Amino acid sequence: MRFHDKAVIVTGGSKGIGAGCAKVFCEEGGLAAILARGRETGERYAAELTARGPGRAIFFQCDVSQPEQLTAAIDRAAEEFGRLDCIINNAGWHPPATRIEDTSLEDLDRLIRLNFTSTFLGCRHALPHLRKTKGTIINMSSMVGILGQDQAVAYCSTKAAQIGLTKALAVELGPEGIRVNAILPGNVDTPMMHEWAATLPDPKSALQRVAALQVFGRMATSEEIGRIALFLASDDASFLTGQAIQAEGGASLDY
């Protein structure tokens, strides 16, 4: 019960990643909002967890590119929970593989606007609510942020700047006892994988060659990328700041 009765927002909480984070934090005892764009699997996804227990969940359909849509449902679940006790900017997207020269501008801002943006509007409108409570930030960036991916340039570009907003905003709410930390996951067993290797000719294949790059020989689980966003918004990451948290199973190492 790490977090009970304290409250998260979780953007692109209903799937993947995001939906890891929100079920370890009920779990807990949290309050989790559940902010995503479809309605249907999002609401569905809350009274699962909160039928579930010890916490509870809610549902705020949210496009967090449009920022009227995410500061309103920021407001609407601190007001909800009565408080904001940390917020986790994890929504986002990866392209297929695009090559620099076929990467347009127009392509480019709207996933900057997705990945960053929304990032960046997260933390901002969030703020006047944790000061209330001393709460944190996490931004769920990405290992490629620091290592580069081939034909990624622009998710790339995107991760790398969630990094630099973490370390800067970091030192720039320390003195108010507002933590502010990244998590960079590596290969994780997400529909989104899923989506990508099905693009593949051999999808069963693919999946296998990616989980074979870790030293345990799998891909993550949600759930552990959110047992490390839980650890960070408890009172037992009290002196870690500014961090990026490599959560990549080990694969990085045997280069």
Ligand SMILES: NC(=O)c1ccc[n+]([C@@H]2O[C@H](COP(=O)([O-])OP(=O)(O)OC[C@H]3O[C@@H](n4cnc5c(N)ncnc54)[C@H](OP(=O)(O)O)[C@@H]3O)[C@@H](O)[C@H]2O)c1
Contents of the next structure:
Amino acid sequence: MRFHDKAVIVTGGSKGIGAGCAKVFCEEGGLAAILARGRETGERYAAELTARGPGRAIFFQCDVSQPEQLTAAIDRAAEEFGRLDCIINNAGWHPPATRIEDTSLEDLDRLIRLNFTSTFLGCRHALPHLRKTKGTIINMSSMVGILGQDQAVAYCSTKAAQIGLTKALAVELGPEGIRVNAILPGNVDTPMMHEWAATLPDPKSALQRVAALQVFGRMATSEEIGRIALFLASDDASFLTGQAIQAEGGASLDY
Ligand SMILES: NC(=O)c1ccc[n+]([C@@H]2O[C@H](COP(=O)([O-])OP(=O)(O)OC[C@H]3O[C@@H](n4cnc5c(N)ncnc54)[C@H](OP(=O)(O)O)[C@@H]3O)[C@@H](O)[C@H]2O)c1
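Okay, that is the form predicted alone; can I get the form predicted in complex with this ligand now?
Next comes the full complex, and the chain you just saw is listed first.
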């Protein structure tokens, strides 16, 4: 019960990695606010987590790329639980493979708004609530933010920007006892991963190829990333801040 009666906001908490985070925090007695666009999936998942206990979850409909929606949802969640101990800025999207010449400025702006600006605003708007609890911030970046990836300049740029934000903010908030860390997942078995595979001619072999990249011969589960987030949010990580935790199952080893 490492998060008993403490409150977390998980953007994109209705599916994939965010859903794994919400599940792990609820299993530890936490109160999870799930923010996403799809109401039906979000409400169903929040009800499922609450029924399973011992923590509970509530869904708040919100498009994180719309600043007013994100700030309103953060305030409603903090009000509902009466406190906020952690925000996990996780909602994001990986567009299909696109070369730089085919990446329009409009597409770039949209992706920055979804993957990066929402992370910035999530940090900024959660801050008054986190100050009261000496809470923590976790930003869901990606290994490709430091490794690069073919035909993904826009995505990799947004993920690298999240790392810069994490480190700078950790310096700024350290004196107040607020820790800021990023998780850089490698390949995680999520709906987004399957949507990406479906854009390729042979989705099944694409997923097998991706699984084989890790030294374990498999992708991470969303819950495994959730357990890293729980560690970062707990007092066990009390001396960790500004870190970019590479959760990649050894995929970058043995080059
Ligand atoms: N999967 C991987 O291998 C991997 C690797 C490295 C990093 N990541 C990062 O991890 C994060 C989650 O990825 P995932 O694979 O779990 O994705 P996913 O399976 O597509 O799940 C995304 C979640 O975010 C929500 N979401 C998407 N756009 C949103 C928006 N505009 N406003 C609010 N919620 C939104 C989705 O719900 P709705 O659609 O209902 O809004 C869903 O709950 C992303 O930031 C991604 O870059 C993933």
